[in-house]
Amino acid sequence: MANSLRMILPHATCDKPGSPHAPAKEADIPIARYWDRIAGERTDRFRIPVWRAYCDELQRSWLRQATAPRTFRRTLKTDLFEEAQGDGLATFLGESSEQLLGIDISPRVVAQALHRHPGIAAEVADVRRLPHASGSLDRIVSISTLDHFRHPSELQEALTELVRVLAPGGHLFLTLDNPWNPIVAMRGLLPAFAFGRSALLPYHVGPTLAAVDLQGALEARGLVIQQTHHQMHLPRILGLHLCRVLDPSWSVSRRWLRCLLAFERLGRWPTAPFTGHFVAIHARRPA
């Protein structure tokens, strides 16, 4: 696999918008810029080891349930925040497929994933316009990429992308803030200023889709929905910082795990759609 940093965001050519290797719009620059100043200050606020094992054994679990154990040909997994952090799902994706592409828009948070995991193809690349060729994914794993946008078009316009570089026959797994949960709606009325300004706004977050939307988002443009959820009923807020003063030791930090990860029996119960911080879908390319 390719452990080198590519970069298709700046000048990429190509004379059909949204096929491989699209050029990129000159907004997005600035896009990416920003990006890379949020990894690049204070990223110890985002390295929060209890916290950072919680999420991901969260996805893990999810991905577990529903597809193992089968092995994919190819996976892409968008937005390597996650991965420039910590483990992320890397060593997961990775364990169950033959290759495993990554795209970030920020070129730093690339450079940090590859230097964690250097078995990923990651590249920089905008996920409104993939560089990968129509059908040529049997897996995509996008976890709270497409709720960064500042237009709900924006969102639309990747959903579209990553159904066409689909394959008959993938699965396309796909997280988003869930409106309906009170704090997210709250948040959402919150002005674009007023983010990256504290601890609890760290960076800019867009337009979402409940989860009826996004199942018929999806069912419009030919995918079958498997499964559609809602996860992380632990109050992130309060998690988020109690994990800060956890005691990150392998021993203590998996007990701590557990009860983190209790809080998703809430997921069966009536409430879920309001006690749960993401949206999550299953959906599957007819073969």
Ligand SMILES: C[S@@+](CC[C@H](N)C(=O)[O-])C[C@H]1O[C@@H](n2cnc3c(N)ncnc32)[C@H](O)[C@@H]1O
The other form holds:
Amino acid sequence: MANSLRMILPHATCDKPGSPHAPAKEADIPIARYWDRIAGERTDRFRIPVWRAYCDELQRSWLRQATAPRTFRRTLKTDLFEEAQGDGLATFLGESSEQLLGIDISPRVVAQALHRHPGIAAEVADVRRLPHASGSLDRIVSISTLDHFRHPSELQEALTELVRVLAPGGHLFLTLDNPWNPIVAMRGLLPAFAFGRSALLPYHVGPTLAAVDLQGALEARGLVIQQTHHQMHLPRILGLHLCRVLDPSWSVSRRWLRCLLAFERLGRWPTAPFTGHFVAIHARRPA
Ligand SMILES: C[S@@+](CC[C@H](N)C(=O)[O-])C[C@H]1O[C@@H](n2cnc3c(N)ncnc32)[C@H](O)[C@@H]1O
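Show the form predicted together with this ligand, please, the one above being the form predicted on its own.
Let's see the whole complex now, leading with the same chain.
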């Protein structure tokens, strides 16, 4: 796999002078610099190994179940946040792809991810303007990358871009915050300045789509929905808090992970659209 760090920053993301650490209103900071700051100043907040292991295992088991064991030609991961802090999905996706590509808008996240995973062909790019040729990727994995825009039209723009680069017959795995979850709904009412002030709201989150609307948006772009479900039924606040408290003393034991993952059984209940923190969709472009 190639090892590359290319800069493909859209002008709007890198055109402001000044230190990345200069205090500024969240809304005024160009996106790349904002995420650089999050990745640089606050990484300790995200270094909760049990929580990360839980999140990663949630995604891995979904991806494992969704397709029969096979090797994809080119897989794209649309942000490298998890890979900047740990294994993330790098090993799993790398083992099932001839080439693993990754982008992130933050140069710092890309550099950190490359440092840990030199096998990823990682580059700095905006998910709304991908550097890949149309129809060139047979798997795209987008875990909560599109949750951070300021305007709903940007989310739609990103969906159009993901569909553009997806190959005929290719698979898209996408998660978004679930607006029907009461915590997500309440969070959506908060003003921008509320984000970044606590471990529970560590960074900006923006508009999202309910499962039915996300399905409609993908179908309108020609994709065929394979499966939709709600994910992460462990109440996030409780889970994060527990993991934070226990983390210093616990190594990531399988038993502890199993306890956290057991909450996914709530996904079979009729209440799943309200308890799941994320909407997760597997869609395909017709061959
Ligand atoms: C909070 S993290 C995403 C969640 C992460 N996948 C997880 O599950 O923990 C947001 C990541 O998306 C990246 N990002 C934000 N906006 C982006 C954009 N427009 N294009 C590409 N990456 C973006 C950020 O740099 C950051 O690494």
